[in-house]
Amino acid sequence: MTAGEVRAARERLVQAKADLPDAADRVELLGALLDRLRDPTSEPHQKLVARLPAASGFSPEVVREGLRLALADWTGEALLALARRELGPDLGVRGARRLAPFETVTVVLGGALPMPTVIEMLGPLVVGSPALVKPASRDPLTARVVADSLAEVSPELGRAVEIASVRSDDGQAMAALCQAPCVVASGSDATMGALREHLPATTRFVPHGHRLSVAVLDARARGDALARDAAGLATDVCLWDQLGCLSPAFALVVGEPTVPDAVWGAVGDALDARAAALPRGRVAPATAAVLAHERQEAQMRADANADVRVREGNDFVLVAEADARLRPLPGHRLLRLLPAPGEGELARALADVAPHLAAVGIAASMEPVVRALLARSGASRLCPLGRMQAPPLSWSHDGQPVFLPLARWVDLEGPGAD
């Protein structure tokens, strides 16, 4: 689209704008909409599984088990119990304090999970904003899918929302698109820097940056419980290719100085077990090359060093590091097992991630012990292995609310105010 295309896609956001329907049936639609989107017999369901993985790259057995494990809460009761828990009961009105959504909100999706795009295209028409977006160069399925599926709920929803195919090399078209009241982004950090370039300085800017997760597993865990925690992680693991923000891109292996043998083999069948099920999607040859050279790497410092060990299976590579220090995360399956001794190696390696820190994946043994230095570590989310990719529909991202940001509020004062 060039600029003139963006300006008039606003033009028409605008008009539509004035047809929105009333808050409650808003939610109740847009809820009718997920619980669409999450029957796997449904039309935009059957769509994203049959056409995602070529769009993204993903396998089809990654994206179908990945939709049916994310999507299963997602439905239009937690949808309607989420707006009231941010907007209030009755939607935007709290006595004498009223929403006051913006006129449009701009949405510049990245990634290549579908579910941050479900939920940001969303977000801004549950505060009554007719939402621009921009999809996903890596995904630019779902975008599309969901507005198609809009538009067959609700007419009125679906006028609401216009894709913007605008190449993000086109200075002239970006800054038609980001001349909004409000502008939500997912990204990365160099991404959300150069979109504040094109930004008014009145425009209310909702960025979500570069983020990672990590999981901790207990190094003195075995039998069944180790066996449940391993396979939790290698699901954690193998869903999305760890590409998510939700992926675990290493895993601290907490209270012995080296990961012990039963750890290690655990983790690495677990992984097989699932890799096996959930085929890994395309590598880039780039991204090929660094996957190589740092199991060649690590491979070499297993040769000098009896407690770095590797292990190359179907789909995956799994290091055990002789310490927590911090090496290249290039995902793909790529795991790194870091030995912690203690709550102090526990918040120091932490400490190297924690601007960035998404989720934390805990193991069941460990709750009680790292709980608490863990809500300090910068992560919204703690959640059990096993169910890192699979975030309620309320999970604060970034630690603040989902739709609160989206909407101004109003203090109506004097006669007639409640």
Contents of the next structure:
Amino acid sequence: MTAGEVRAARERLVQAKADLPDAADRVELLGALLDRLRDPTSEPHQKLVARLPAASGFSPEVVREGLRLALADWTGEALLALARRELGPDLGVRGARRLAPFETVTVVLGGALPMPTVIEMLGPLVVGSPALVKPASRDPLTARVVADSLAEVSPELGRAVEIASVRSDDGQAMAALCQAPCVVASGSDATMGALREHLPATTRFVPHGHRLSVAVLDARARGDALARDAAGLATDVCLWDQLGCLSPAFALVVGEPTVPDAVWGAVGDALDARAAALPRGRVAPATAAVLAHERQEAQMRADANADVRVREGNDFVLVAEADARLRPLPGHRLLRLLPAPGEGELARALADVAPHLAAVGIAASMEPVVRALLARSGASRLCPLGRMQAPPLSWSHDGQPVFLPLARWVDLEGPGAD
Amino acid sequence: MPLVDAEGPLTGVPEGAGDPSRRALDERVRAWMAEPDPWASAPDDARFGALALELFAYQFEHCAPYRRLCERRDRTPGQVDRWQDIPAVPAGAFKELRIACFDPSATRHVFRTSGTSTAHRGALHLDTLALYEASLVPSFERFLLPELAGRPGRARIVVLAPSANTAPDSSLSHMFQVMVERRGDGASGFFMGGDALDVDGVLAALAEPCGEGVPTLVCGTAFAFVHLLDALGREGGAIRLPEGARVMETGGFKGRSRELARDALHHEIADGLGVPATRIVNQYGMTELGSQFYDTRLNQPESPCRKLGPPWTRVLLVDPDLGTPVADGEPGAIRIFDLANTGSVACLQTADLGRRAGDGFEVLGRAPGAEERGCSIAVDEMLGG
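For comparison with the form predicted alone, would you give the structure of this protein in the form predicted in complex with the partner chain?
Let us now look at the entire complex, which starts with that chain.
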């Protein structure tokens, strides 16, 4: 798409804004869209399951299970509840304060996980702004499927979304794309920094930089409790191949100076089982080189230190480390278990990642004192293991509300204010 | 003026290799490096293979972590009769283990990989710098100053990196220091202290007239070039390097500047410094290695550009999972055999991807901005390690 085409698309969106349904109808229709996306028999859901693997590189099993788990609670009802919580019971009227939507919002998508695309496309529409959407280069599919489904649910809403397939290195088209009063973007911190530099100071910028998540296991857990935690962790790792911001980049094992045999064995067995059901997706040659290098390096340490162990399984590599120092984490199911004997070690291990922390998945048996410490870790979400890839619609991504950052308000004073 | 003046020669430091068998190996490798033109004969596989196998046996015996790795892989000196089968140490192991064939008390110098305070840095322990320096000089001259190779003469060497005095644990600074002292003219020097670039110093050094037949070389880290280009852009300055000048850049960005794909960096350098892209050379080197690899643009301008190293090195491209060589033209993980690494381990497995290109290879880097399909930040990126 050229700069001229981007400008023409924005003109159409400005026209479409006038025809948007009112807030209540809008949120209801968007809820219907979510219900449709969630339904495994619906056309858009099936389209994603059928085509996303080829587009994104994830295995069909991962896409199917990832969508099922993530969308399970993303209902129309949940959307309405969230919209009311953030925008007020009347969806944009709070006493003398009124919602004054931006004329248009530009949405720049990143990555290839479909859920962020869904919520980032719906956000502007919830607050009443048409959206100009640049799909992620790694996933040109999801944005198109959401846009087509919107048009089916409501032609007026369908006209309020335009897909702008702009090349990131096309400076003129990117500049035209960013000529919006509000820009929402996802991607690496470097990409966010570059975008911010090119936006006028008056533009509302809502960046979602890359994040990581961490799992916390109880070193003293045994039996069924440990097996459940290990199974949950394995699901969290295998879904989206440990590449999402909600994927556990590593797991801290709290309560012992080394990773206990029981925990080591349980996590390895769980990964073996889960990876068999959820095969890993494509691994680029450059990534394969990094994975092999990390595996060999860990093995070399394991030969010198009995506390370091390496298990190479079916589409995964598990490494038990002798300390909680951070080492390269290339994703793609290379999971390091880091011992954290006490709260001090746990706090120190989390301190390095705190500015980038999204979620912490916690073992069921974890003590309250550890949970309290984790709540202060900088993460914006604490959840049970096995639920890391299923954030509620209302999750405060980056610690912020979902829709409010996209909203603009006007305060009415004097006659007519009530 | 340079931020730091070169002080005293670094070559000729006392030898540390006390073990007679090691000393004998060192002397044989060094004799190869000291030949008037080590590249004169065709690649001497027999000579390389014999030395590599002897070195393997020595390192197997004297480096315990390496010995364990070889035993685990069932590749011990008695079982290996081709240099291609010598087990490789993953380069990352230098961050975790002391990979050395001598007692710690014999350590004369330690080079460390770059990184932030929180990142664990790799370390190359050396009991002598003699072999290290003997290896770097002929390659630097052959690939960057070919008109001076094997002949006396000086060059204007403007270094966008700290001096060895400022950064004593930087192998790159050490290399530049050796070359500035050996080949630099009076206006040559170092124009970076830490991450601060002395732009005025660079401009002054380049403005100083060179003597007859004295080539100009601007060399440094990739991020230092970005700093220079950005500074020139901000201040409206421009550099037009003299006819015949050349540029050498190396390394990544590691969050110290904006990031550029290598082609884009070369394009910006060509525009910003007024030097043809065909005279910009990328060096591929690692702290853990005694030798370096260079683009062939200057010494073989008529041939397709590829990376070559000195004759006492070999490069294999291997399947990351199987460790076996890939077919010509296929991408593979870069494995380097470097006979200059007598005091550590000669065979290194990198995490970099490359491809065979004629008698050399090319490095297939991931373009900046070509993000993984996920939205998770890489921890090494986060730590700047």
